[in-house]
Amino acid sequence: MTSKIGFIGLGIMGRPMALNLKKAGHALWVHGRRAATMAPLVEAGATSCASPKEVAQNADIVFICVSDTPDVEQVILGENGLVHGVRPGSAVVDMSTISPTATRTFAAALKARGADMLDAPVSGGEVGAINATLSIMVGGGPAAFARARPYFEAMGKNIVHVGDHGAGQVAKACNQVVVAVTIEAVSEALTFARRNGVDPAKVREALMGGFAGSKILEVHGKRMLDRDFRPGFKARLHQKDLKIVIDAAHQLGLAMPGAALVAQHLNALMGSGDGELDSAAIVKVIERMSGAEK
């Protein structure tokens, strides 16, 4: 069945996700801040819109994939935001990674207009977005989740309804903590190997077959060895995600020492002008601190 779908935010992640919805046969209305980002979707048969409001006026369900909490706020509550165009019975699905608290505020504003909201952040990077193999963590009501599930299945493989509004964002924050601390560990291990005169590629190969093996060691470890820091997920976005974690931990009185350490190393990447690199570039901070910079 063809559905009328909107998609806002057509960057590294959003563009392939929207294309996968179009490939699934759905009618698509799109909006991006730059006309160039909409071009590949228009070429695929989507209709471009001048504002989020226009997207909402045409679509029964609207997906959002933008960078940060203020961006989502502008898309939903801004002067030409979704809240001014959504119809009762429609739904908004935010696949960005943002504050759980803000998510609940946005859900309440949309509910006042008769629209459902889901927070559905993703993990899997650009490759997962292209291949429709993303992990999707969903917060919101069960009926809205059931309605959106067929569209999630066009974009991802591991789809979990975690709980009520904000629960998807909490799960994504947990994901970003595990990923960040593991990248840190791999960075330290490979630097340790190299400073001891041992081939870090051979060390990685040995570790991959044991209990230390992980997707991070496989993918990001290879990036570190190859010095390939082209962004699958930019360091500045990982910094933003850990800020969400640290801010929430501060409010709750939680100790997050590992996440706090990696947040500082991501801050250092930003300070050295490397924020546009993949977050695997954390290894560059460890190398500089250790006198082992390549």
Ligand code: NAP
The other form holds:
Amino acid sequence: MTSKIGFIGLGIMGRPMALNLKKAGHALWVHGRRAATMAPLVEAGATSCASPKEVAQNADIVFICVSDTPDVEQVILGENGLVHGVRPGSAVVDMSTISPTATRTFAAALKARGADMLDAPVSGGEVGAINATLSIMVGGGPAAFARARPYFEAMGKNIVHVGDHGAGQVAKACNQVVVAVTIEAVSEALTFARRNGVDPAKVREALMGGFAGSKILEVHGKRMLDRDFRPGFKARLHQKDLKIVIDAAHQLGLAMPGAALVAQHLNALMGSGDGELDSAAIVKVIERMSGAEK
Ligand code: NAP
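For comparison with the form predicted on its own, produce the structure of the form predicted together with this ligand.
Shown next: the complete complex, the earlier chain at its head.
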């Protein structure tokens, strides 16, 4: 069945996710801040819109994949935001990684207009977005989840309804802690190997088959060895995600020393002008601290 779908935010993740929805045969209305980001979607047959409001006026279900909490706020509640165009009975699915607390506020504002909201952040990176193999962690009501499920299946593989509003964002925050602390561990291990005069590529190969093996050792470890820091997942976005974690932990009085340490290393990357690099560039911070730069 062809559905009327909206998509807002057409960056590294949003563009391939929207293209996969188009490939699944749906009619698509898109909005990006710049015409250039909309061009590949328009070429594929989507209709470009001047504002989120215009998207909402045309679509029954609107997906969002923008950068940070204030961006989602602007898209939903801003002057020409979705709340000014949504029709009762429509749904908004936010696939950005943002604050769980703010998510609950946005869901309430949409509910007041008769629209359902789901938070549905993703994991799996650009490759997962292109290949429609993303992990999707969803928060919100069961009826809205059932309605959105076929569209999630066009974008991802491991689709889990975690709980009520904000629960998807909490799951994604957990994901980012595990990823960040593992990138830190891989950075330290590969630098340790090199400083001991041992080939870090061979160490990675040896570790891959044992308990230290992981997707991060495989993908980010390879990026570190190849010195290929093209994003992928930008360090500035990872810094943003750990700020979400640390702010929430602060409110809860919860100690998260590992996450706090890596957040400092991401701050250092930002300070040295490397925020647009992939977050595998954490290895550069570790190297700089010990004069082990490559
Ligand atoms: P990105 O490449 O920087 O794309 C973000 C897009 O959002 C840009 O096209 C940006 O427009 C647009 N945008 C931001 N604010 C907007 C607004 N107010 N109105 C309309 N468009 C707006 O980032 P990304 O890597 O796709 O990440 C998007 C989200 O997915 C983030 O929350 C990120 O944490 C999450 N995520 C990313 C990955 C990954 O591997 N990249 C993996 C999982 C989750 P401009 O082009 O005009 O700046």
